[in-house]
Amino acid sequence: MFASALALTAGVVGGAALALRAAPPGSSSAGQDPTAREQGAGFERFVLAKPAPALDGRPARLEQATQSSCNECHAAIVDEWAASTHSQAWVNELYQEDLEGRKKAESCHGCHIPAPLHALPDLNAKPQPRPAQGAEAWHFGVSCESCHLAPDGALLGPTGAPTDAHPTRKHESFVGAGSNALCAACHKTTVGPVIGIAKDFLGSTAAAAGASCVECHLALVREVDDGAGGKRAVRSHELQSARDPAFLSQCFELSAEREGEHVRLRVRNRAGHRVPGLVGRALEFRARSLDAKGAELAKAALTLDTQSYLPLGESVLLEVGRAGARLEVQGWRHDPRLDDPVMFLERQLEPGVNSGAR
């Protein structure tokens, strides 16, 4: 599985697997302490806080955002919609180079703009592409109807929350860990560049135990009236994923290790699945081995893609070199829209001390 370059400097160690949860409503994302946890259910949960601005060079917002009906009465969430993966998924450059040659690149419009997916038997059928009403109507990807429309024309959630707008039904498939089959429809299939990494997730002791993909990629962020005088809370449909720094960041677990006069660094995947989990980016881990003056001692670098991936849960060494007073690790992320890698974590380690992920 590993890459021979990846096999001489690292070995794989098993470990538990991990689920995180966004931050509730009100929190503060700047400042929060991203390791807070909630222990529950066998695994740890982490809070975290609203997605940040994506540094990957795809555009921040989808020009046409606003023809989508649902705009008129839902502008907050069409908006964070708007500058999701999910919305451009058709627009995408990347996407759109990949079909050019492709056979059968047909098979691809299913996921990238799918139709009504509870019109499908059961959300394990293969999910089938909208048809084309004119170019405006493939231009949103994955649109609000393709998750939320019902086949009588009822709209779904996860409250019904009743409108005079149309007809609203509460729906399994966006309570807790029943949204695992509707985010899976599409992200358990393995083709071109795309990983199915939902197989990973709903394999895991987290999923058994009742975790979901939104506890992880959809953080709360805010309140509204649920029609019967109190409060419900909302998730944003703004992705949160590897493009997020701070979020990639709380996916590992960094310590260093020391025996005798040597340092190690042990990087832990505590995400639902496997990562990376897209053909082309990387993440790098260099750690430096410093005195206490500061003075570099010893240095090493390994780098995880999808020919030397960390699985779920478990773990993987990296021999640094010579001890000294403390390892200085930064993570880069690599991806192929990108000039440059992005950093998205950097710790100092005492050699010994489980740092946990901070």
The other form holds:
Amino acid sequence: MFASALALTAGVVGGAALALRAAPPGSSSAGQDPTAREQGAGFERFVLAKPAPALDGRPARLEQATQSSCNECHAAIVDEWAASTHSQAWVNELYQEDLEGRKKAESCHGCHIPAPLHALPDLNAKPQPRPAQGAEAWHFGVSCESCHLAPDGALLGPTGAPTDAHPTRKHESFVGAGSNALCAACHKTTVGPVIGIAKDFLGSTAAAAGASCVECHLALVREVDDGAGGKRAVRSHELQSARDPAFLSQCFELSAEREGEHVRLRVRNRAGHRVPGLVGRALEFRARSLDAKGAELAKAALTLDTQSYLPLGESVLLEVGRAGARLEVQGWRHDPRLDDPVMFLERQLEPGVNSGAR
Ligand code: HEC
Ligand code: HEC
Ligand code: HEC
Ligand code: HEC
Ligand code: HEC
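Since we've got the form predicted on its own here, give me the form predicted together with heme C (HEC) too.
First the chain shown before, then all remaining chains and molecules of the complex.
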């Protein structure tokens, strides 16, 4: 379903959608940096902004990150991770507030301060917490060891590059679609305010065809020697997400369809799962039908939230009213951490006759 939706994108309004896809000033664009965009057959990768923008309503980075024992040799990665919600999964105020008054708060910690996942019988098992020292103490949230440390002390990674510093081993959970199992270990379960959206993706044709979460959420940022005389691209440990307007705008394919005298807006989900993917978030589309002189003929709005989310690969129609020369569309994101909604897209669409896309 996912793959065919993308094929339709290319066939119907692909050109227009690409041309209108805008990145904010200062962010990189596909043309400038070859690592910013991947080539992939049958699956259109997202263009990622780098670095990812600051976290909504949180510290820009986890202050204590430099105390990580990995910092001495992997400083760039530690720095990226320090600016991700993974490193802040414990210090997150919303998390700490949510724990208050809960009888079995320990049951929550398994994904917020996880012991090494590779110590579990397999990645489908329930993540277990590291010993917590009470709500006052800080922790490295989802830490380097949570994802990389094997029970025998080896550090598992995508290549297993040898080093005297510590034993390493190549592991499938860091290679291509194999990494989906690692992400899903914590993202497939619906618990607290969390929606297990990884399940959507794991069942998609895109995942079956080898696509992965990291292709959309971890940007390719630098090149290193591949050990065989060539170069290979390395991904950032920052997480690209809805808080980045340039990233979020790519989530939606928009088209204005004319039916007789009326115009309607079609919004299609291009993400790897339902949107929005977290309780409390809402995405609002405001559409205005305008005549050639810019006078308003009709307007309407549509909100996607936890109850009325847009499933993977699907689209929703918004009846706007009298058709004019163009349809002006704005997308606004509502986040409980922010006082005001953030505009993530603004587009002018020309109403076309319904092309039969669905
Ligand atoms: C199976 C793993 C897992 C368990 C267990 C878990 N969480 Fe989480 N939690 C997550 C993930 C994954 C996210 C991030 C979801 C996202 O950003 O879409 C998250 C995010 C959160 C957030 C941040 C929401 C926000 O709006 O920023 C809160 C609060 C939270 N969890 C509370 C809890 C509570 C309370 C429990 C125990 C009842 C719990 N979690 C147990 C995986 C888990
Ligand atoms: C949520 C799980 C997760 C966490 C937490 C995490 N990593 Fe990774 N790491 C990955 C994945 C997935 C890859 C492979 C990315 C790719 O596809 O290239 C990776 C790749 C790497 C690599 C190999 C980079 C290369 O040369 O290709 C190193 C080294 C590394 N991580 C170190 C760290 C360190 C140090 C930390 C803590 C600061 C950390 N990781 C935290 C998941 C994680
Ligand atoms: C004394 C330096 C040093 C320290 C400390 C160190 N590493 Fe490494 N690590 C290296 C070197 C060198 C390599 C091989 C080249 C590379 O991938 O950067 C490596 C490789 C890795 C790999 C394998 C990458 C792959 O391509 O498969 C992972 C994962 C990793 N380190 C994680 C960590 C984590 C997590 C820590 C902290 C617990 C850590 N390292 C501490 C130097 C170090
Ligand atoms: C050990 C559990 C765990 C694993 C493994 C894990 N995550 Fe997360 N992830 C979390 C938690 C917990 C949060 C929310 C933290 C918070 O909001 O404080 C989160 C948040 C996120 C977010 C939201 C970022 C934002 O800024 O809003 C994205 C995207 C994400 N993870 C992607 C991934 C990907 C991709 C992988 C696989 C490489 C992965 N996660 C692996 C636990 C995990
Ligand atoms: C085709 C690109 C794509 C793929 C593949 C993808 N995502 Fe996402 N993801 C997005 C977009 C776009 C958003 C922002 C839309 C939204 O508001 O939920 C997002 C949002 C998220 C969020 C944050 C939800 C929120 O509202 O804060 C998490 C967590 C996440 N994805 C995890 C994953 C995991 C885990 C996988 C793999 C199982 C995955 N994603 C696969 C594009 C993708």
